[in-house]
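In the block that follows, a single chain appears as structure tokens, in the form predicted alone.
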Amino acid sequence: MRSFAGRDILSLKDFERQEFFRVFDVADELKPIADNRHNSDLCADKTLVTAFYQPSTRTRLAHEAAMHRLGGHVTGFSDAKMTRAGDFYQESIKDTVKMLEFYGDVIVMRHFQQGAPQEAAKWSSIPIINGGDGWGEHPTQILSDLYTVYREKGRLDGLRWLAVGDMRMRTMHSLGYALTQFDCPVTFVGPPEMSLPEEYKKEFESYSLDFSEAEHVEQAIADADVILVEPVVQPDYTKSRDERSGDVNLTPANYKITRELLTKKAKSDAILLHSLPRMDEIPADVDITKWSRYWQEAYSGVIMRMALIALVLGKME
């Protein structure tokens, strides 16, 4: 298995199976850390650079309370407008990248062009983790989610997967690259404008993804294991930021887990992700349900984050 230490975190394409449960063994050493709400003195030495052209909220700070709780520093920026790479001079990719490596030891970017973060690893001399690109992938998302299904049912083979929502987005098709590891046929519903792209069917096929698609909730929902629903009402993700104003349209029946649905349909030990934020495809009374495993999510994303620092750094092999 090779090293993790100076990789760059771009693609799970990248990843082999054993890879995978690598960093969930390094993420369960690291959890007591988060669990007791301590610091470690682990990265001390290092600095973590976080270059963020869109906003976010879990994938941003997790990064940085990651990086916190093993005591190392952060810095960067959360809006590149107050930046040189988003003001007047539009500063390129790899001038900015160029100066970043001089400023912490590992850079976490999120951009709204798809494969920005593959163009930063070509100038940088510290590792890239991909934080979201555009329409591309996101990685570190589903890492935190196989983790909290691995965490829960102390397995990934043999699981079925639904996975709801806008098919072109970024954690879906890093959800797809994944899946080719295991042994976890995965069916994808959403609508037919927001269908999976062509592209990444013919790159499933050909890393033999056992996947299908379905055009209701309905018609798939009771053989999951694991339901992992994402907004079908998104912004533009080709732009730095949406700022589309007035009312937005509700997410069609076809697309939404409620209670009832769950209640009716679904195993009673099946777990539902959502990467966070939503809008109505879960509405809130979901929230305090046997399936919701959403926060967990979110918390795990901390500990997946901690980890894949620390290896990434050397300071775990």
Second form
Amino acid sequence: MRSFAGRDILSLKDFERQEFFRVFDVADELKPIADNRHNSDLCADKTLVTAFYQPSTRTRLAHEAAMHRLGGHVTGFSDAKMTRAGDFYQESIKDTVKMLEFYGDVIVMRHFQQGAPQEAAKWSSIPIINGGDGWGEHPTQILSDLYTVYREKGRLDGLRWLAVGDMRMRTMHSLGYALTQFDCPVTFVGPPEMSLPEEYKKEFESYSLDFSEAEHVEQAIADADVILVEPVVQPDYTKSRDERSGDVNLTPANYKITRELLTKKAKSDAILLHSLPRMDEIPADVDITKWSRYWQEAYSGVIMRMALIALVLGKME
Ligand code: CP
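Instead of the form predicted alone shown above, give the structure for the form predicted in complex with phosphoric acid mono(formamide)ester, please.
What follows is the whole complex; the chain from before opens it.
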């Protein structure tokens, strides 16, 4: 297995099966630190740099919280407008990264341009973690989701997934790549105008992913062990910021997971994930049902980032 030390985490494409399990093992090892709400000193001599060109609650703060739990330091920006990359100069990724690499030991980047973290990695002497790039990928989110499932179910192989939402969404692409490494059939349900881009379909086919598409969640929910939901009412991920102006549409029933639907059709032991933020696709009354796991998923997000940071910094092998 390849070492994680010094490695960029840009995509789940070509992330090998045993590498998933290695990350999960390290996450298990570090989990007691977070469970006990302690900060360790594992990364006390290291600094995480956050470079966020798009809004984020979870991804940025979970990476920062993870670094604090590891006893490390954090610096960075949460809005490029306050930097030269987001003002008159529109400083390039190369020029920005050639600065950031002197300010810390690992960079987590979110960007509205697909491929921006890859561009950063070309120029950076320190590891780059992709915190979401345009419509591209969101590898740390899906690692967190798989870890949540692995802990809940004790396995990944043999579980059937239902993925609901906008199939142009970066989480869906990382999910597809990740599931190629497991015996996990997946059904994608999304609006026709937000269907899985052809390039990803071709890739998933070439990696032998067992996937199908359906029009309505009712067609696939009864067989699902894991239901992963994303919004279909959402901003344009190619923009640095997409402010809401006025009312937004409601989510059609095809892409909505209600308490009634879960009660009538879902497996009793299925688990429901949502990377959040949500609109109305999972109403709040689902939160207290036996299916919901999205708060655990958010907590897994901290533990997973602890594992990834420790691994790429060479603090765990
Ligand atoms: N799940 C997720 O990426 O959330 P944020 O946009 O708040 O980081």
